[in-house]
Amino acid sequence: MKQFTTCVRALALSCLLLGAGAGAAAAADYPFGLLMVGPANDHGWSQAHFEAGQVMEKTLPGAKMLYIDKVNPADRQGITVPMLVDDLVSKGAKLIIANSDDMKDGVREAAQMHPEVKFIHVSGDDALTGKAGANLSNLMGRMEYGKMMAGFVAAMTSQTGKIAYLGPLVNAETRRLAASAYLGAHYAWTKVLKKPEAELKFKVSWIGFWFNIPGVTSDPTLVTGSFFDSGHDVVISGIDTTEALVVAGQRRKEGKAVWAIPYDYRDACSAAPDACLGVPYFNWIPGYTKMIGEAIEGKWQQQFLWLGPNWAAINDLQTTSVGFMPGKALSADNEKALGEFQKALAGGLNLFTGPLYFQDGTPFLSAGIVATDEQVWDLTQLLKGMEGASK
């Protein structure tokens, strides 16, 4: 895939956010705010952002993080993104990062309300589509590669040929990531293991949000258990938290031959090491360093950055934006095969190459045609061979 070119308002809110991590900043600092959809210690998506923010405080002169976590309707009912931005700005924030696709409308509104403040929306594309002012940029990692690796090791390990994908909510981002996992699994199954395509089963179930909200979403623990009960022996997680891996670890203690692949966070395998095949993770340090660093230096420019792995050092936290940490449960032979697969991807192997069909049977890519970045970014359906809802 080619690189794209690019209470009463503040007073009541300050009371509400006591203990959330937002604090006053010294005038000499460059305060930046971080709005996280989940808890800062979720061992997943939000923790990866939080720890990158901590690195910025250590490496960028003057950088000081103000953060608010659990920015979602269940944890902060009636509180909007613009209200939270107002609070951070009142504490001195000069740049604000919103870390969830769900914050798109709110961060767009807040950016219009505060033209003097710089904004980074993670996973959106307003800077690309022209829907945002010059003070809003977008940042995302090319996790498509990470999910391909996850699918690859899942298929190499599976003893049943039945792989499951635990999805969050359904949108273009989650469709393309689930599809990437399927393409990685399909490549391993048919090209490396040379097994019949019909013997590979790939099922997607969506819980309804990025993590479990009791009474609102499906329970990921129960969904994962159902996968294993129905014969799926590897579950690839697409949600922000580690339930799939925890359940897999419990089943392995019962003597079951099952595995899981968590998501988002470099150390996620620690939740159940003996069941973990590895984890595709986001590393926000390179993107944060560039964007926040340029803002501190007075060189801010509106950008859409979709950053990928450093193939020469895929787990180098200074240079790679997407990595893959092999897990304890990944066999030596399959880890070697993964290394060869990574070399192929680095050398130009593109699994978004036709012939590919959408789930409803309509053509996606003709034989030999490589998908454009736009086609991958805005994937409208799951692919043929995947079981599960596309919308």
The other form holds:
Amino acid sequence: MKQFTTCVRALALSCLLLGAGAGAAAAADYPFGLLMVGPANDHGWSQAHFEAGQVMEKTLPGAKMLYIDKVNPADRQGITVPMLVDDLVSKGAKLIIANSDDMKDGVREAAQMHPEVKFIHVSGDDALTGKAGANLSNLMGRMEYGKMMAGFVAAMTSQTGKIAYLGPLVNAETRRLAASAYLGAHYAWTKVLKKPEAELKFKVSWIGFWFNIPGVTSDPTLVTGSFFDSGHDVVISGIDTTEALVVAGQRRKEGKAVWAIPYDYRDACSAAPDACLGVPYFNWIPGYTKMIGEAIEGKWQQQFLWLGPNWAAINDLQTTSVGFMPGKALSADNEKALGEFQKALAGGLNLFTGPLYFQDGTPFLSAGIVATDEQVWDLTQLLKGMEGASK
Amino acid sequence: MPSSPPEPPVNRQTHNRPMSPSAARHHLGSLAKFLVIALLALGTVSLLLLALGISPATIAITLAKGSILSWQKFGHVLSIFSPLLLASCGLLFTFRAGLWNIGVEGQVVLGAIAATALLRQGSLGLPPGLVLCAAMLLAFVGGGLWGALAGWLKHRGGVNEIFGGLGLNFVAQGLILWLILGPWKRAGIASMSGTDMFARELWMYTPPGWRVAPAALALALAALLLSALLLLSTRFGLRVRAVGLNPLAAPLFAINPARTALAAMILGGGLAGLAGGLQVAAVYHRLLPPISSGYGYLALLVVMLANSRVSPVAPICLFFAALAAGAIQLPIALQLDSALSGVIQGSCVLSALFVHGWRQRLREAR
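Would you mind generating the form predicted in complex with its partner chain now that we have the form predicted on its own?
The next block holds the full complex; its first chain is the one shown before.
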């Protein structure tokens, strides 16, 4: 009998514990998954996502992040995006963020396999083109503005008039970002410095992926070095990692007057502050807050969000989706000029205004015509005045 | 002329004879050896983990949870197991013929390229099943030709198969990059993300809820059975082993070592090519630069660990596939780098090589 009561007591206690556990889980549970293409500490694209995810854990009720970084077939051999989504879903994830263009096919497939789970594909456009089901949305920042500012300070600072763009792979996104940098540089060179257009050189080299994969991509360290060797004195990085800035920092220590502009992440300049003119960065907090917040409240709807800067406070992390953090190497005069440029952009200056020509000489926009969002998003070629492959 | 490298480990015992007392003793010996290897590997890894302040039990549970404790996850394991088993079967032929076929990686890649050449054309109005069969056949031919090339370089050019194979791996990697960034790139896009996806009907069929294409698994298991049959109970298998054991004496028994070795390279390359075919048709549905997933190199470890014997290959492949699939749990659950699974694999192989070498010395000392 005593044994029996002990058993009952034990059973009751375990039920209680189990119940308590389940209750706690129900009260505070909105696990979401984050698949990052690069390392979570890359000082670039992936880290910006990772830190925004950490903020969500603090600000959204019940939100809890599950994450996997280095999600690409070179780093995780034999592992596919649908496999990882299976894993995250089996751990309870109700919403999954995939942060790379490279995951486009995998996310679409995973979204079909898990119709009950919500997906945010960053930088893609499946929600726009109708290739995705209702559980897949897209999110992106209007980095065109950030790249225009990068191009602007590059041209203001350059002594040789030769600016280089370290590009990742070639697609519509990278073409429009490289073109935006060129337009910013062109504006500074011709409108602010009032120098002849022909004296501005803008060269784009693509390494093949968002970051260095030894033996597969071109090595960004070597490419940056060859930019500097061939007389370019400012390198604007379009890749997810900081090689361009690191090389510029080394060259400066050797006494060369060179600069670089990293990309993606607010603190990217810290890799070599003395060579850094500034960094255009993504801030995913507003986009994540809106999309995950709506999902938690049961108000999810498929959307294509392309969020811009908060012009009133371009570096306010609560409200701006795209920012520009001036670097230590940016002179006070040029920082002032940048401020003027930002004011002009806020006031409606649109550099994607005709007359503009494609690289092969065909007309893109005739005089006075402003590009539509679609024309910018789907930019089919680099622009006239830029040197480098368009496809 | 580089000095000739050590011979691949060829098991010098005969297997397909009736169980005699000595055979029984031998089987007991294998079991003991297996236990010693397992304990040694386990001990090494556990010590390493403890030194890093990580509990080995937690790692074991995490890996198991991520690999075998649900049908879905076991499906992931099988999707890795199938190509790995094919590449390993291919290596059985070459290793037993005394050839270090390092070129297996390139043979996997060439198989993938050959299959893609067909699959990217769409179904061409033919039944998808037929197109997929033809693609697999092409994959076999692609890998086989690449293997034959290494074999030809050895016998006609005097290039050791290790160096020839390594060189051909680099050529294969160059070729796949050129195709993906050049003639086969997506419209307007040049990216390491690979070619366009194949038409949906040309994805090897995976039933709902499954994570592995049954045809892929069947192909791999059929290849294992056929390899076992060929190697263990045919004249060809005997010739392969004779050449592997003693290429100089083989001609005395009217065996042409060059021709036998070439046949082994072709068959081995073909099976590795099939692994590449599965990678594009069943796993990625497109061609991408790391298409081999390193399974060629991993298969080298499998066959070394198996000491070139047929029977342990499938279980070892399954174990390695479970490690690879389960390793994804390490960053998710424990925030550990999944490269740890590579450390476990490496420890197993090193332990095995150590035990094999140690026994060899004991035997020689006797």
